[in-house]
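Given as structure tokens, the chain that follows is alone and in the form predicted alone.
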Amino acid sequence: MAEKPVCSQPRSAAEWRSEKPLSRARAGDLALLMGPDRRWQIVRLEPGQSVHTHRGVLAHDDLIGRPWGSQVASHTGQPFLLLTPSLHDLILRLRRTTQIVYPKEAGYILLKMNIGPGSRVVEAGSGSGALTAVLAHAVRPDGRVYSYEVRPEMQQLARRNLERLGLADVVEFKIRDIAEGFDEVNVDALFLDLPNPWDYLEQAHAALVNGGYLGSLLPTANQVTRLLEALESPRWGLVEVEEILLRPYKAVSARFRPEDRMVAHTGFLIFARALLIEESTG
């Protein structure tokens, strides 16, 4: 007659966070520290620094090699948080000269364009470079994103920002006004971020790829209907005007609500596809 397995007791939680290898912090990493109030920043993690809080200083050399979810003392004794930034906290700490294309329309817009891996993207123009920090994690790591700025100090700032983040080995940015042209040729998807882009489509369908994606940012409605216009084109299908609203919550369960800010109108998305338009032999 077989032996009845022997029943091993349940694992406790105690037991599988001990192998649970752990991800610390170290040198050079950026870090997020966040307060009891939710007040937070973003740190790069340097030998021998300090970060000066509402709350107090914490010593960098305390929080290096520290496990990352973990709670850390200020010198005062207030509690923060030591966790690694998301994207998103990064593009909101970015150091800025003009409006940013915020979180909640990039993220729509690489779906709405198919941007991932591998994909090659031509940006117009850099700005403070937070689109092009999103453009860059998507198309990682064998995509290519092109941005374009007429003007030089604004570039750097993308630049730098850039290289903050780790993102710039693969961006190429190029001072030029794009009423030249772009110099690649069937990328797959182009973003204006300019407030007259009607005047450059002819230099976007040169530069997409046959079927390609457009992509706009406007704030005001008199720039849509002025883009519509010139998007009345064979060359150009498909084309979609849309809105983004964003409304956090109290995220408190005796006290679920609706915060008493929102993220509302900050543009509006226009998409297009570039046709390919056959030419009459007759």
The other form holds:
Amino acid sequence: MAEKPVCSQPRSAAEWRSEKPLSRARAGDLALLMGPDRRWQIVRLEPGQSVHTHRGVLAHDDLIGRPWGSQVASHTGQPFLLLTPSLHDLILRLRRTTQIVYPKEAGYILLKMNIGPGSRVVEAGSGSGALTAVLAHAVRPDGRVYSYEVRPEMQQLARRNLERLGLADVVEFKIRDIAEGFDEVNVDALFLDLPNPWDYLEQAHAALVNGGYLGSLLPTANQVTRLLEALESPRWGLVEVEEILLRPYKAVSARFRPEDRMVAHTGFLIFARALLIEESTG
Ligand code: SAH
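Alright, leaving the form predicted alone aside, put up the form predicted together with S-adenosyl-L-homocysteine (SAH).
First the chain shown before, then all remaining chains and molecules of the complex.
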């Protein structure tokens, strides 16, 4: 008797598709709608609502229940893609009144400062909450982000942004001038995104665990040299300054090349480790 072949007839794409359970958009989900010209917007799906785009109107009721990754037409017949937004997309569309930490820096900051599930992280200031969102997403479910901000109206915006993204549960917001110091001790990492980080190194050192990670983002070289001067102390080590350049490309096979424009500068990243200098016992 002939043995049964291990692999029978290859399945068609349609057969694969018919067995795959589809993931669908539900009421309350955030959805990214991309038009034919690659312009996109993010909406929260709510029954009875509609979204007005540059290429026509889409009713939320036509989107709710539809599979992610499918195409849907606006009332003028223009095709839109229905996709889940990534944290990257959400950060770029955050409501903001400050400069924010952009995704190209934020992702690297996480790896560089070893921030992951369970980490306890301090940041100042909260600003619009862009970095707060990335930190919160990374430390979940058991970690904690302590976000300090001197201006109450700023922190209100950051808090609302985090609530909209469903990430506020791991964040403790505190309104304070960090010159007064931090409540936490032995935190794993501490990030200073404000114009004069050199003024708060003592407070940062007191909050960090011995050997912990300090990070900062500064737009000008003048600020970087000032911070470097302040970090030239036995209490800090492994000081590094880095800059991240991101060059986007036209993702079209027939004319694959860099985009004409790129963002030339956002900021310099400065990293250091908090050292434990034993007091001399004589
Ligand atoms: N990382 C934020 C942007 C921070 S903007 C984001 O990604 O959205 C810098 C913020 O630091 C401002 O909101 C400012 O009010 C705050 N700030 C400046 N000095 C401060 C201080 N001494 N204590 C607390 N917050 C401060």
